[in-house]
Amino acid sequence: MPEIIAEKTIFTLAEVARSIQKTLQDRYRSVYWIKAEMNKLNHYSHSGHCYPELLEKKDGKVIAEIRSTLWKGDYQRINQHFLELTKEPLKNGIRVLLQASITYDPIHGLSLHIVDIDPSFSLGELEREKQLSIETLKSHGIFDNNKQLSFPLLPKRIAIISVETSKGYADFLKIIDGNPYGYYFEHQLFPALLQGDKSVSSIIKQLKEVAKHADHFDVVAIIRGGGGEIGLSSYNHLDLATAIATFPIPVITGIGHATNETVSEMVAYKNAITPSELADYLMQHFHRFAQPITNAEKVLQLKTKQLLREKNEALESTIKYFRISTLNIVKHHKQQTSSLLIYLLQHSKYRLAHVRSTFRQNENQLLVQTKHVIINGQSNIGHLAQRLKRENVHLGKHFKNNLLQLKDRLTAQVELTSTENQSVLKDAEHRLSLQSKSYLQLKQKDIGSWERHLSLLDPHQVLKRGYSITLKAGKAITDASTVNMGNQIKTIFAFGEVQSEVTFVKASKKTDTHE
């Protein structure tokens, strides 16, 4: 019950919540059909329950949003029915017509409890979205862009967008790599998700990656297999269809389904129902290229054999003609060679005689010139020897004078150095004599001081200062404990000595001082 304080009626929060709950229960007693966009399904696999986020948009803005619950049993039943009719599972981002009751919980707030979903409505929505994508592509003038590209004569470099573990991908590779004709295909896999909410962004991402290396590939093949008819709606997505339609090289698809061609397949250069059919399509291109070549090869072989045969016949005729002509030419040249040989022998004899005569004349001239050169050389050598002799005598005198001058300079230098050294020695001798005398005087003073000190330590001088020495058996006594009563001891003074007998002994404790 509310409280009344200062004339104010005050409710607790729980009272307000319970009041809202009761009001809603009274007002909304039945279930209602509601159309909304399922923004997020929020399916929890461990519990099996779903907590969909429902919203409504207008002009791209959210104008209403309510969360909901879809319990495990209802979800399994609804999802199975949805799959059978739409070939799509319940997923994020689809528009649905749902039947739900309105509930309010004081703790969890307002929500819708979904009990059924009409798949026919969603099917119509999916088809509407598909038609919208087609109309948009056509209005932009890009719907047939990829189809208008020039297809390569031999599509042997293939960029494949698929899943490595996909059965369709394996079937595709089995056909193109294992073909019995020996056709060689180069292919590279660009892995991507091919169904589900993330398939659109995943495929577009790999298309962008292929586009960076478009010069390395002839075609792009999007291959999906093993998924049946489920999850094809993503291929109607406008972004994916746009990416395929505007791709710079032909895109071919083998998505693997039997009905309802998707927008992505419509805009692709070629679409095949299955990956195997797509592989056969590529093989046909090689066949169409190979068949004319095979026919041309056969024609070329026939033409070559015929041409060889004709050329062989012509060659044999030519050989015969050349053989006869060669024999005639050889005979003619032999005659010319014999005549030429005779002429050369005669001409050689004449040239040899002329050369011998010229050689003898040159020999005589050379002997005369050699003698003249030897005589001139001997004369030049004599003049040169006399000149060298004179120069040697002059050089000897010059070097002797230089040596005498050098000797005089060295002698003078030695005498000067000797005089300087003698002066230095005399100075050093004088300083040493003075220092020795000073040192001897100092040491004599030290000796006198030591002599006086030693005289003070003389025992006789010590006794004269009043000290005495006591002996026992000739040995000096330094410890009273070595003396016993009745022992004879002798005391020595500076002047005389005394013999006495011990009558009293008092030993004292030894200390470092006594020692």
Given for the second form:
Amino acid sequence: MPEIIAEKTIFTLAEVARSIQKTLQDRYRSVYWIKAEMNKLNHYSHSGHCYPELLEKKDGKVIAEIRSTLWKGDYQRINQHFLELTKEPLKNGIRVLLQASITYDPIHGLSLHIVDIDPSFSLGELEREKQLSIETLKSHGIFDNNKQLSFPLLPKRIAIISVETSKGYADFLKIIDGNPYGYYFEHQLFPALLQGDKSVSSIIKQLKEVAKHADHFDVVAIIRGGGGEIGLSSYNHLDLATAIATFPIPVITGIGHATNETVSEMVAYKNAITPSELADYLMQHFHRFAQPITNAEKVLQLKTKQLLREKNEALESTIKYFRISTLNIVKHHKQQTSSLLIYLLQHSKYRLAHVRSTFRQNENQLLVQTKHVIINGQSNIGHLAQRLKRENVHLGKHFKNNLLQLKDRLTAQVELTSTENQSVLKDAEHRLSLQSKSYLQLKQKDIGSWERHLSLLDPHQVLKRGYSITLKAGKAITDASTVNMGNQIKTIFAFGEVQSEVTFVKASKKTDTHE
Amino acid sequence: MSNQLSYTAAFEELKTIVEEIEDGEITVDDLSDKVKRAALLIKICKSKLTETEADVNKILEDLDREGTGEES
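Write the structure block of the form predicted together with its partner chain for the protein whose form predicted on its own appears above.
Every chain and every other molecule in the complex is listed next, the one we just looked at coming first.
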């Protein structure tokens, strides 16, 4: 009961609270359907209760906010419905249509007590968000960006965004690492959360990490597995879809679900339904690369052999043809030769016979003529011999007399000449010795007079008389005009020499030097 | 063995040689060289399929470096 003090009616806080509580209870008797954004679910796992934070926004601004309660039993039932219909659990940031009563508690204040949430409304909202993401990506012109990248010939280096313990990751590795063809994939795990609200920022963070080393990777594979169909709405998130669509290298996804494709999967270069299927997709690329190489090997062996065989055959046939042609030519020439030989033989015989008969005729003629010449010669020689004999006897006597006379005259002449020469020689010898002696005496006299002259001309003698020689650069000075001021000159005396510098020059017939 | 040659380049060159051989455009003079080259290319391509490379280790090193860099 309120007290009345100095005309003032005073309520206690509890009285006010109780009054509000009563008023509200009377005013809001039933339960109401309310549209709101569930900003935070605030689920306490220990108690199992939820205290959702409900908002309404307009143009990005909060225009209403009321706390709410969702008891454990209601939460479990509602969440179950949600999962069945939307494939999403109740979570932060979704728009919901909820049924609630309005309660007021004196201690906890105003709140909505949620008794039901309509999942079909949220489903529509989720779908609307998805469509919005798609439209935004398309309006920015980046929806097909990743798809338009050229896929590497051999997707060998793979950056994997996944959870190390997930079944999908294990399935994927099992196929690519354990392949029976010996193909070697290089892969590097970039661990991230792949489910729930935090997956968006977690995946984006790892995508950025991969992008730093984009040169080292051929593709990025986002692999999720074992999570069923639940919690995929984060893959419709605009930020994640944008990060994938604009990624510099192809992004391939194996998120692992069968129903509605998410936006992230739509914009990825390739979406395989499951991680295993994704691994097969990569294997296909390796096969596509390996097959032509195997073919190339076969073609090389086959065609090389074939080509060599063809060339060999061509060569063989050419050789064969060459041999036949050669033989033909040889045969032809042989025939020609033999016919020529026969002709030559016949012709030769004929010529020989002709020459022989001519020769015989000549021989006979020669014999007759020779006999005739010999007979003439013999008779001539006989005559000549007789004449020669007679002439010889006569000539022999005449020559003998002449020779004896000549011999006597020669001997007398020789004796006379030798005595004459001897006297002339002796005379000459005597005269020569006299002449030599007088000549030598004369010359000795001459030399003595020259010696005296020379001693007069000896410079040393001249210098002794007081004369001196002045030199410039080793040469005697005879004209003062050849000397300049400051020149070094050398004066030689009979005994010793002086070095001096020219301080005065007067060019005339007389030269003066001063020190 | 040439590691500078990328497998895309090796693969393209191999295809060209095989086409030439198939079309019989190759002379016997060139045959030996081309076959030798093709064999090398096949070897390169095959090893690319199965070979281990140190590339990933290099990235891991880079990542580690960055990690310690941020801490200090």
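Each form is matched to the other, and the largest set of C-alpha atoms that superpose within 1.5 Å is called the rigid core. None of these values were measured; they are calculated from a predicted model. Positions refer to the first chain, counted from 1.
Did G396 shift 2 Å or more between these two forms, C-alpha, core superposed: It does, since the G396 C-alpha is displaced 2 Å or more between these two forms after the core fit.
Rigid core superposition, K57 Cα moves 2 angstroms or more between these two forms: No, the C-alpha moves less than 2 Å.
Could you tell me whether the Cα atom of L41 shifts by at least 2 Å between these two forms after core superposition? No, shifts by less than 2 Å.
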